[in-house]
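Quick heads-up: it's one chain on its own, the form predicted on its own, in structure tokens.
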Amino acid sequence: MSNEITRFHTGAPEELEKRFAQRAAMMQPSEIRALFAVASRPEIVSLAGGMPNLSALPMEMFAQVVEKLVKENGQEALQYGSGQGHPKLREQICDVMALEGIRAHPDDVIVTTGSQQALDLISRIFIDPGDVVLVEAPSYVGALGTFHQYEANVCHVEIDQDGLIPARLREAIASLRAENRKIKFLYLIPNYQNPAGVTLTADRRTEILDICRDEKIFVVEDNPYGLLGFEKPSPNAMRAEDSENVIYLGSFSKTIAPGFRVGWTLVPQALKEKLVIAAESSILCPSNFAQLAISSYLADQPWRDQIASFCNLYRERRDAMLEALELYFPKGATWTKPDGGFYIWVTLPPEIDTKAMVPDAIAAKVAYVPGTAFYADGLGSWSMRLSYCYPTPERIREGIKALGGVITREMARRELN
């Protein structure tokens, strides 16, 4: 297993290295992309990745749409398209955003690949060598592996079960500006967070955003889970509170299917010029068929009952995991209890090195992402991400049981250590 993992961190040979640009040093492969060879073998049960379980999703329906598209619509879904995305869609998103309290012009949305193509374009506009991203503590791993391309230092802002905590960022803020260091944005996932799974309260997310907008911050919202509450709506989305200092990022990845790849960003309309211009030269324009295909979806197929559906698949299988992790972890593990999306993050006591444990636990036939790739400074090692989404609820006991016999097998190694 150990050869599988070490194998996609080897680098290119010294004398092709020194041909690359300087940049091409900062692109790392991520820890939960050197799992992927040994989490996807069967005889593992995967809480690692966060794919979305398609199972509840309607093939023939979706074929159908497909088929009707390509007969009727075909010219112009196989040919080019605007570089901000078709026009259609563009209102469709609007209306979908709607659902989370946002007002929005089609003209300000910048239909992307995906809403991690649209992270990448802010990174490219607003981040020099050196500059300040404040982000969450744990934070989403490939929007740390993004501005790390990017040469930005990632500054860590704790977080508790109500989401990032505003004194911590006002005092976060207060040593940098201390430090005459340059602060471009704050990035954070607000509903459902990767990886802790938790909510940013409604009474904290306008604390922090007057603090942005008192120290000209911008906030970029990181918004793919928004609609995956089990229980309850999540708050009203940051952007709907301030449609001036807010950048949204939203996906159909979560709740249509990913395999499609469009996401989109909503942004002030001082930054949209930009932003459509760093669109063009990066992919000259979107996918005309697959927004095509996801603009068909939506004005033709009940989406919401859709959405529903899938609340209801992760909501069993969340309980699941609660369920199983109660039974079979030892004292002295604590994890969250998410409202919605597809994560728990659980927290060991600190002598326990998850990274160190990996092997053990694939040993034992069970995967998961150790804490520390969901930091920038190396921070994590007692803690690591579970994904409940896409095993069965039956494999999610099995794996949980797997692992909390290998979590309580190293504390009692510590302990006679």
Ligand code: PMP
Given for the second form:
Amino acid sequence: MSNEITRFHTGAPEELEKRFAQRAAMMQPSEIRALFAVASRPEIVSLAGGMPNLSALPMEMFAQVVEKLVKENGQEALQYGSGQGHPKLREQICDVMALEGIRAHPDDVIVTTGSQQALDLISRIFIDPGDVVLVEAPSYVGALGTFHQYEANVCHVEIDQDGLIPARLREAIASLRAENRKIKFLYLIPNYQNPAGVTLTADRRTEILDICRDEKIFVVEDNPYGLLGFEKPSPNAMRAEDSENVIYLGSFSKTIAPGFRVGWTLVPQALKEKLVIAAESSILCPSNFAQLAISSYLADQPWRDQIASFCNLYRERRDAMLEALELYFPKGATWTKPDGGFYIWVTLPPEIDTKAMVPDAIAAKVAYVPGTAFYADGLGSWSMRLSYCYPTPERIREGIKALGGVITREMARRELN
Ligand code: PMP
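Beyond the form predicted on its own, can we have the form predicted in complex with the ligand?
In what comes next, the whole complex appears, and the chain from above leads the way.
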């Protein structure tokens, strides 16, 4: 690990680049942005995106919620609101979090424009250039991009089928401390992780919380998928066990719809003011319209049933993908078996470069995200993320069959099978 920050060209003309602030050099398109343009072509089976499947959403009902909101409460809904978020919604958010064992006060909740904004605010508050952020290996591409823009040194910690490995976390902290490096926080996605699909066990949650508390390292618990468990509920949130050292991020993007752009953060009291000030400087206040639409929906509609129907839809797709993987992927490929969420992580023999294989997959009409997108350090080249959330089960089978063929041919070319 080095303190050096790699600077890239952003593609703007050189004369213009000179006028940018230094931090603009860190604003890079993510590896997968270009891929998504190709993957969205109708003939391609996209196993690349992580878009929620809104086909299960009753649009007519949402139309009524929105119409009623504007007719009956338009003056408030279309007005500026509180920088911290609407008080009623903050109360309802506490009820949602109670499903994962969290007892919180609405005063400690800050509504954000998606949880992505919370990632940005937390980074802005904590990260000086060169500071260390610990993350799972692999981790969410959108978080890595944000940490990168704030010039963090991202240090990956190994995971397995049970999530982040506490012993590896201890080792990473010890070796960074020996180098006198400043560790600002541990960022992790304990439930149905993006991209690996794994869930952190309850025992490990406690152990990781103990380690971080002892080492004075904040835990940033990013939990957009927690209520999307297929067979059983996920273990209690880490925040349920520790209200002093955990910054919790929640979102309605996966349980209701991402178009509202409503997420939240629940923070230790001492951090609240800084976060609200940071939020106000970027957006003044979250959209009252979106917040009140979500609030009416939560108050008047069977939202728990809606989450259950999302779970049924995703479970069916997960099962289709797991069955197809068994049928069509060659020996030598292994994959995770998620209990919820959107993603499966596939590991191939190390000789296979999944990024170089993308054009062949696109030619075979299937798209996935190469593993390197989920690492800050170039690792992951023989792995890939497959998402089952969007295509129909039939299309998933078709896509996995085509991708299995591409991998089998690539392995044969390298004499690996
Ligand atoms: N965290 C994780 C792990 C995610 O997968 C996503 C979206 N894919 C986000 C945060 C951001 O979600 P949003 O801003 O829509 O709440």
